[in-house]
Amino acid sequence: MNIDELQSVANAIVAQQKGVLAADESNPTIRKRFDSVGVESTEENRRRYREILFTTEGIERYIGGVILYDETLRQGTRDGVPFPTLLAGRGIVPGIKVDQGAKALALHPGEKVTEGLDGLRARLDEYKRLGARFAKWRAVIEVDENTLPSPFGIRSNAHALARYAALCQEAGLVPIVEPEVLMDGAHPIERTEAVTARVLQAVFTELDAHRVLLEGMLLKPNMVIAGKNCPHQAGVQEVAIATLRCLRRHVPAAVPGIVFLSGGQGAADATDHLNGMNAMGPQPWQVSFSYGRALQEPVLAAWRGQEGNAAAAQQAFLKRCRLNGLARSGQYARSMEAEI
């Protein structure tokens, strides 16, 4: 394990105005969204989408680092450059997303355990091959307001966070660990802090426990919000401070930054949000986002399949780019929406 590579990569993803593009869509996924613009998920359709969003100009001022599917990271450009080398020659980390899905946990109705673990050593030395440089697995944590989740789901999960850690850090990868706290259901926002910061608490119990480099890893969590069917929304600030008090909490300052998924969120909000919580000043970790959906669902609405669209599809994407860019430095406003 190289120390020192994996600092400096976890560094170089969260860079001052700088955060992750999470193009890691399964074919099963990236359908779904190509489905509500019209276009067919054939695999030149997924090649020719994804080029568009990694040849936009401009963009490496904000994206430090894109998490690939295993097709995209073989995938290249019309020119035969294939998307690794194209990410890393503009100054962007390429990375893999290396989980298998979240599948039912065993004897536990309700939640699930993520998959993968069985071969993830071979799989991580050819990803690396391939050119790159990081890896993310996620943990889905389902929760309501009473039951769940149950402290043996949160633990199922935080173990394999970390076994999927030890595994990236020995092969020279920084891994990007994910435990998503559901925003699906009716729960409050008290409810959704609280589970949120078990589910750290685990996270963070196992990765001491497995030696992993907290220096050269980066953590990728929910929001703290309301789940999307409660009646009452907590406002800007209100997210902002309960999320930072929970993470202060709960997250070690050795770790490099935080990178923040947009959990179903719209763009907007997802972006003011980020910028609620830069806007109160410098935290222990880079507060960073490692948005998919929240960047790309105005550029496949601009694209539509269409190569005439391409160019504004790129306009759209570089603007979200650098909305989000903005809102790591707490300099977003929800007026620039219509500005920019």
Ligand code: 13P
The other form holds:
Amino acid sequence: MNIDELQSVANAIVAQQKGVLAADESNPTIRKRFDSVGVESTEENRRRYREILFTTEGIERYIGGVILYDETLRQGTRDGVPFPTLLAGRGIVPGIKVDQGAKALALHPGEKVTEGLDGLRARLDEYKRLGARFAKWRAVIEVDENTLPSPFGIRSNAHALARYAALCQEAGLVPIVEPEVLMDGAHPIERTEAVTARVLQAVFTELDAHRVLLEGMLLKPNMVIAGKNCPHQAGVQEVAIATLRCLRRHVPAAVPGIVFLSGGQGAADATDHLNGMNAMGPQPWQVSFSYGRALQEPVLAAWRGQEGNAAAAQQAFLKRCRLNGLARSGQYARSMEAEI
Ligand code: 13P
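Let's see the other form, the form predicted in complex with ligand 13P, since the form predicted alone is already up.
Zooming out: every chain and molecule, the one shown earlier first.
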């Protein structure tokens, strides 16, 4: 394990103003996203769409890393430049989603565990040869108002995350460790905080047992917000306070960065919440973003599969990158949404 390399990649991804673009939708997921704007999910359309994202001028100021999907890592621009080469040439670190999805956890109704550990060592070696410098693995934790998640469900997912993270570091890739407590459901923010706390505790216990170097990883958690069907939705300040309280209690200061997922929040809400946290002053770790939908929804809506809309799509993308870049230092305001 090359400790200096892991640390410098992790730090580069969350350098000042910067965060991560999650463009690692699996083919079934990108199909859903394309369906919502009436675009057919062919291999060429997926390539065209990713080319629009990765060639947007100016994003390198705000995007430190991009998470790719297996197919995308092997694709390139219409001129034949491989996407990892294109990104690296712009100073953006290429990454790769390596999990194979959350599947039903046997004998635990309502719970999932993420698969993809078998054969992972060989896949990581290949991804590194193809240019990836970091990886992502997402665990999914479902919440209800009292019984879910079970302690065993949490432990199983934490264990898989830590095995993945250790394999990544062995291969010289920075692991993004993503334990996502879902926002689906009607539970209040207090329940999200209690569950997130237990999950993070379990994850760091397992990371320690697996000898994962905290300085050479990034954490990708959910924010602490109420379930999306909860009648009381917390305000920005409440979310920022609850999220930072939970993270400060459970995430060691040695971790260089926290890169939040957006999880189905609207684009402006995700930016506002990130801003709220950074407005509370310096934290032990960089407080940043690794958004999929919250960066891409406005881009897809502008593009709609039409070549003539590519410039408008890139403008929409650069705007979201810029606003999230401002939120990295607490300088975003909701009124900026109206600006181009
Ligand atoms: P969202 O920001 O759309 O939740 O996606 C982030 C991600 O990479 C989920 O694994």
